[in-house]
Structures are given as C-alpha cells and as structure tokens.
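Shown here is one chain on its own, the form predicted on its own, set out as structure tokens.
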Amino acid sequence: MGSDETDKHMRLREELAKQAEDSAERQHKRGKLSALERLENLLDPGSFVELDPFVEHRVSALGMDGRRRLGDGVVTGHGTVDGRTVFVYSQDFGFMGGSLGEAHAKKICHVYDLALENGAPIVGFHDSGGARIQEGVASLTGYGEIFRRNVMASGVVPQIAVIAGPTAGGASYSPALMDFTLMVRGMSTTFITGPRVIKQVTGEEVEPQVLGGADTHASITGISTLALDSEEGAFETIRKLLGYLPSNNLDDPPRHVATVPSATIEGVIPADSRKAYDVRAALEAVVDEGSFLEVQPEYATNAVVGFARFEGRSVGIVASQPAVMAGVMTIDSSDKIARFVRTCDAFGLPVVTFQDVPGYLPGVDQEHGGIIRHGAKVIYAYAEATVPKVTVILRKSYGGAYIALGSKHLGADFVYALPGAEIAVMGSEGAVEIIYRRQIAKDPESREELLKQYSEEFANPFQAARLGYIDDVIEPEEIRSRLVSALWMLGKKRVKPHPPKRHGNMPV
C-alpha cells in the first residue's frame, strides 16, 4: 500500500474516532450512551468488530448538502456475549436524529444476513426519529427490507431489540417483529404517530412517555418485554436472556451448573381453592435456585411466563397467577401465553405449565373484545408446539382453560396433579346449581349433600387419572423431582412430521 493510501486510511480512521467522540458528547448531554458505547458495554471486552464503517449516503437533495457522515448514522458489527457470537447494530441519534436512509438500512440488512448465515443472535439498539424524509421512497424501501429480514429470522435466530430513545413511525415496527423488546424508563418511547400529530388530528394532548413510554408498553400494550431503569440494566438483561436461548433453532441452549432451590413449597399452596397465593413462590421452590427470569411481568399479571432451569437446562414456564383475578384467563393473558409458548417452541425449549385456573373471565367487554379468538391462540400454540410439554395441575382446572393450558388433549407429554386438584367443567357450586336446579328448588336443604357428592365424584384428580388424562397424582414436594425426571426422559423427543402445508392459519 502506498503512502497516499495509508495517509487517506489514517485520516478516515481519525474522522471515525472524532465522530465517535462528538456523538458520545451529544448523547451524554441527553443522559444517554452513544451508539458505539452501547455496543461496547453489551459485548465482551475487546470483542467488537465493526462492519461497513465508511458507508455514506449518496443522496444529493434538499436539506442534505454537507450532511454526510461515515457510517450514515448506525454502527454495525459483531462480537461475543459470554463467548458466543452475536451480531449487533446501534442507531446514532446524533446524526440526523437516527433517521433511516437507504445506506443506513443496507448496513442493518447486512448484519441480519450474516446472523442468518452464521446462526447467531442479533441485538439492535433503536434510537431513531423514523424514515429520513430527504431520501423519500428510498428510506421506506429500507424499512421494508429490514422488516422482511425480521420475518426471515423469526424462529431461526433470537432477535432482541432495545428501544434506547425515540422510535417513531416506521421505526416502531422492527422492534415489534423481534422476539424480545426492552425499554428504558424515562428514555424510551415508541409510537406510530407522536403527540404533535395526535393533537393536530384528534385534538388530544398527551405526553410522549404516557403515549408510548416504557411503563405504558410494559403494562398496557404488552409491546415491551421488560421495562428497565437504566441502559446498564438493559445490557445485563440481554446477557441473561441469551443465557437461556440457543444461538439458533438447530443448536441447544447453553448448559449451566445445576443448583438446588433453597425455598420450600410446603405451605405455599393453600388447600382452600378460594384462597389466593403468589404462584412465583411455588416456582422458586421447584426450579434451580435463582434461575427464574420472568418476562412481561407487568402485562396481563393474571398469568406468569418466563425462563428457568431444571438441573442446569433451560425451560419455558407458563403459570396461572391466583394472586391476580384468581388466575382467570383473559384476552391479554391469552396473547401473552400464546406468544411465549411459540417462542419456546421455535427455539427448542421445553414448556412447563402450572395450572390453577378457574376458566375464562366472563363479561361483555371480554366477549366483544374477542376472547374466543384470543383464547384460541393459546390452544393453537400448545397444539402446534412439538417441544417437550409437561403440565402440573396445582389446584383448580376448569372448563376450556383446562384444555388450553397444556392438557393431554393438546399433546402434553406428561400431566401431573396434586391430590387436592379440582378438574371439571366448572366449579362444584355452579355445576350443582345447573344439574340439580329442580331438586334444589323443591328441597333447598339437599343442596349441601348434592354439593358434597359432586365434589367427591368430580372435583378431584382421580376421575381424570382413571381416564388416562392425568399421568399421576403427586404430592407438592414431588413436583421438582418428577419434572426433572420427565424433562430428562424427553430430552431427545422427536415427533412425526406435520401434514405437508405452507403454514397453519393461527387465529391472530
């Protein structure tokens, strides 16, 4: 290489370093890390390798004169997290508001293509005002190319998005297409139309954080998998999530050292099915010590989903939450459970389900909101899943919810029940009122005896066990050992291929 080429290379490198310093200074004034700093904080020290650092846009249009920058407002590359390869991109809000243009989009598409070809997870930091207006339709084309790759990568490699600033308009869709979306309180916002447009069109006045902040999307819309208090919390959470997931759908998740839970399940589950308890206490008593990572903890809190380990192996956990609305199923909890089960199935994680569910929430709002369609998503997800599926019925298991939440009839490999479990079409009191309404009308005093008879015959797990729908009735202290044994036995599970088809038609 001649001296002229060397000098040019050195000048470009110096320009890149100066850009990084300027970007960091601007972001620090906003209380945020720069695009490059985010990647360096996430990845193992010294492992980041940048790609396409010299790319620039090629537009000569109104408002673009003199507005060129190496990298075109996004830092892309690869590195490692806990020694495993990860592809990354991070938008730079300091250049044209992180807006997406043609070259910017091509850089993101490049790392997506590499992630797919090499079977490695992809992590993206989104900090963008949306499409770059000055580039017109070319910027919209860029979004389309990214969305297509989001879909191509779905179920093949894990995709994690961090909304690290404003993410508006078309920029909001890519995180929604990814597997996990993290947001930072007070910093992250995402919406299709911002507060100013809403005020112009509808007259409504709303603050950005109220409209599309971390807490809004964590508790109301369910778009945010987790709302975090800092960017550092996001880095730590990404590392944790990747620790449960394989690099791709053909690999196994990383194995961890097995740890025995210090908590005990004794006394956690009340014998009286009308008494509430926090199912998370039961989970902590059966999974490996400290291994439970709840996702979407603020959304549809009547259901609990998350990752855990048994003897160091990753699993997905789905559980009814009796502490909230008695654990009843709703529109939102159905969506939450269905998506989580499909995520586990895509990446080969066994699904362990804990039932304590009185059924679906009755009401006009639920019916008109589409509880039938949303509830059907849960049925579809469990029936479609081919990973090992093990279910434990802790107490109540009534009606359609018994079927939907990992029953034998939807392909569960093993179903266990505690001795006090109640498995029936509905609760004993409601059933007796329907079946024996005429007799009770004539002789009200017979109600208690009829209730006792019905409970003894139907409100227990032995009727289902006699029919082969329950594999065994076990004591609470046996739950962990039975699950460990079942998951070990199912470790090499293989299923017959589905009938030839393009894909199913999930009731979305």
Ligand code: HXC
Second form
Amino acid sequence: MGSDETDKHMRLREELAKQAEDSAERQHKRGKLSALERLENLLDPGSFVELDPFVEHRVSALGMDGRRRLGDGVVTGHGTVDGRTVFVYSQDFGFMGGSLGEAHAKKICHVYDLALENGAPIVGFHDSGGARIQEGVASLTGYGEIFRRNVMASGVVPQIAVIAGPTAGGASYSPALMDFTLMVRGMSTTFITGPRVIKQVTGEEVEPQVLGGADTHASITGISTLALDSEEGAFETIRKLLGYLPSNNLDDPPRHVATVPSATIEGVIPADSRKAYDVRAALEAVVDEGSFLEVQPEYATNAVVGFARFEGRSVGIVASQPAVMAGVMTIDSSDKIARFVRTCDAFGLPVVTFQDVPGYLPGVDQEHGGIIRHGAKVIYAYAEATVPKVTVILRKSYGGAYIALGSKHLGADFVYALPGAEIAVMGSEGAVEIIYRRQIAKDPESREELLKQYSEEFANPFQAARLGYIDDVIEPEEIRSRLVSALWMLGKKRVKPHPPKRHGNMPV
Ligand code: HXC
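Form predicted on its own done, so how does the form predicted together with ligand HXC look?
Okay, now the whole complex, with that chain kicking things off.
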C-alpha cells in the first residue's frame, strides 16, 4: 500500500471523526445524544464495530452536490450486549434530518441481512424526517427494502426499535413491524401525517407530542411498548429485554441465576370476588425476585403482560387485571394479549397465564368496534402457540374468557385453579336472571336463594375438576412450586406439528 492511500485513509478517518463531533454538537443542542453515542451507550464498552462508514449517496445524480456525507446519515454495525452479538443502526439527525436516502437504506438492509444470516437481534435508533425528499423514489424504494427485511426477520431474530426523535410518514412503519418499540417522553414522535398536514386537510390543530408522542402511543394506540423518561433509560431497557430473549428462534434464552420471591401471596387475592386487587402483587409473589418486566403497561390496563423468570428461565406472563374494570376482556386487551402470546411463541418462551376475568365487556362500542374479531385473535394466538402453556385460575373465569385465556381446550399443558375459583358460563347475577327469570318475576324473594344455589353449584373449580378440564385445585402458596415443576417438566415438550400450510389466516 502506497503512502498516498494511507494518507487518504487517514484523511477520511479524520473526516469521519469531525462529522461525529459536529453531529454530537448539533444533537446535544437539541438535548439528544448523537447516533454514535447511542450505540456506544447501548453496547458493551469497546465492542462496537462500524460497517460501511465510507458509503455516500450518489451526489451528482441527485442534484445534492456539496452535501456530501460519509456514511450517508446513519451509523451501522455490530457489537455485543452482555456478551451476545447484536446488529445495530442509528440514524444521524445531524445530516439532512436523518432522512432516508437510497444509500442510507442500503446500509440498514446490510445489517438486517447480517442479523438474519447470523441469528442475532437487531436494534435500531430512529431519528429521522422520513424519506429524503431530494432523492425522490429512490428513498421510497429504500423503505420498501427495509420493510421486507423487517417482515423476513419477524419471528427469527428479536427486533427492537427506539424512536429517538421524529419518525414521520412511512418511516413509522418500520418500528411498527418490529417486536418492541421504545419511545422517550418529550423527544419521540411518530405519525403518518404530521400536525401541519392535518391542519391543511382537516383544519384540526394538534401539538406533535399530543398527536404522536410517547404517552399517546403508550396509552392510546399501543404502538409504544414502553414510554421512557429519558433516552438513557432506553439502553438499560433494551439490555433487560434482550436478557429474556434468545438471539434467534432456534436458540434458548440466556439462563439467569434463580432467585426466590420475597413477597408473599397470602392475603393478596380477596375471597370476595367483587373486591379488586392488583394482580401484579400476585405475580411478584410467584416469579423470581424482581424478574417481572411489564410491557405495554399503560395500554389496555385491564390486562397485564410481560416477561419474568422461574428459577432463572424466561417466560411470558399474561394476566387479567382485576384492579381495572374487574379484569374484563376488551378490544384493546385482546390485541395486547394476542400479540404478546405470539411474541412468546415465536421466541420459544413458555406462556404462563393468570385468569381472574369476568368475561368480555358488554356494550355497543365494543361490539361495533369488532370485539368478535379482536377477541378471536386471542383464541387464535393461544391455539396456535406450541410453547409450554400453563394457566392458573386465580378467581373468576367466566364464559368465553375461560376458553380464550389459555384453557386446556386451546392446548394448555396444565391448568390449575385456586379453591375460590369460579368457573362457569357466566356470573351468578346474570345467570339467575336468565334461567330463573319467570320464577323471580313470580317470587322476587327467591332471588337470593337462587343466587346462593347457583354459586354453590357452578361458581367453583370442582365441576371443571370433575370433568378433567383443570389438572388440580391448589392453594395460593403452591402456585410457584407448581409452576416451577410444570415448566421444568415441559422444558423438552415435543409438539405435534400443525397441518402443512403456507401460513394461517389470523383475524387482524
Ligand atoms: C430531506 C429533510 C427531511 C426530509 C428534514 N430534513 N426532513 N431533508 N428530506 N424528509 C432536513 C431539513 O431540511 C433540515 O435541513 C434538517 O433536516 C432538520 O430539519 P428541521 O425541519 O430544521 O428540524 P425540526 O424543526 O426539528 O423538524 C424536524 C421534522 C421536520 C419534524 C422531521 O423536518 C419535518 O416535518 N420533516 C418532514 C417530515 C415528513 O413529512 N416526512 C415524510 C416524508 S414522506 P437543514 O439543512 O436546514 O439542516 C415519507 C414516505 C415514506 O417518509 C413512505 C414509505 C412507504
């Protein structure tokens, strides 16, 4: 190699360093970290290996002379998180607003291809004004190529998106196609059409954060898996999330040290089934100490989903939440649960379900909103899932919700119920009004006695136990040990393959 080439290499490296410095300065002024700093914060120290740093857009062909930029506004490469390989990309808002040009897109596709070939998760930091306007259709094709890879990678390697600034227009679809999307309050926004276009078209005036900020997507749309207070929080959250997941669908998740919960379940579940309680207190008392990581905690809060560990092994948890609308099933909670069960199934995590559910929310809004279609997704997801499935009926288990939330009939390996569980077609109040309507009309006094009779006969776990639909009735203190032994036993579960098909047709 001649000294001219070495000099050129050195000059380019200096240019890259200068660019990184300028970007950092611009981003810091906006209260944000630079693209490179984000990767350095996420990855194990010194592990980042940059790829394609010298890639540039085709300047003259695109009429953007003078706006040359090594790397074309995105930093890509690989590194490790807790010693495991992760592929990464991070958009640099400091160059043309992080907009996506053809070369920028090719760099992202390159790391996606590597992630798929090598079976490693991919993490992307999105901070972009969307398709680079000056590149026209070339930038749109870039999105198409990325979306195709998002879909190909789905269910093969975990995909985590951080929306770390604006993510406008079609750009919003890539995070939506990934498994987990983190957003930062006051910093992230994502929408298909922004406030200016909305004002032009509909006359509505709305602030960007209200339209598509972290809180909006965490609580109203469910697009954001977690809303964080700072971008520093995102690094820790990603590391935690990856800690529950295998690197790919053929690997096992990492094993952690087993820990015993310090909380006790005694007194958590009120005997009176009309009394509310926070199911998270029950979860904390059965999973490994401190291992529960709730996802989508602000969306459809009548259901709780998240990751946890039993004796150091990862599981997915689905629980109805009696503290919110008595834990009833709704359109949104159905979507939340169905998506989560499929995530667990894709990555081989057992699904542990805790039922305390009075059924589906009655109402015109729910019916017209498509509760049948959305509720069907839950049935579909549980029936389709081949991972170990264990269900605990804590208290109420009524009607369609008894079936949908991990029943034996949809393929649960084990179903346990507490002695106070109520497993029936519907609650006693509704049931006696239907089956004893005439009798109550003639003799209203008889209602109380009929309610009592119904509860004794139907609202208990023993009818289901007699019929073999639950495997055992257990005491609350036994939940953890039963789950530990069930999950241990099911560790080598063999699955009867599904009938051959191209793919199923889940109601969406
Ligand atoms: C080229 C862009 C750009 C874009 C921003 N910039 N968006 N350049 N293409 N899409 C440039 C700006 O010109 C500016 O350059 C720099 O980035 C910073 O932008 P500002 O507007 O100064 O910053 P800010 O006020 O923070 O606003 C950021 C923003 C706004 C909210 C992202 O720039 C914006 O609304 N951009 C357009 C967003 C949008 O509508 N995108 C959709 C594109 S269509 P200088 O040189 O002044 O620093 C799309 C379809 C894809 O994405 C379809 C796929 C299926």
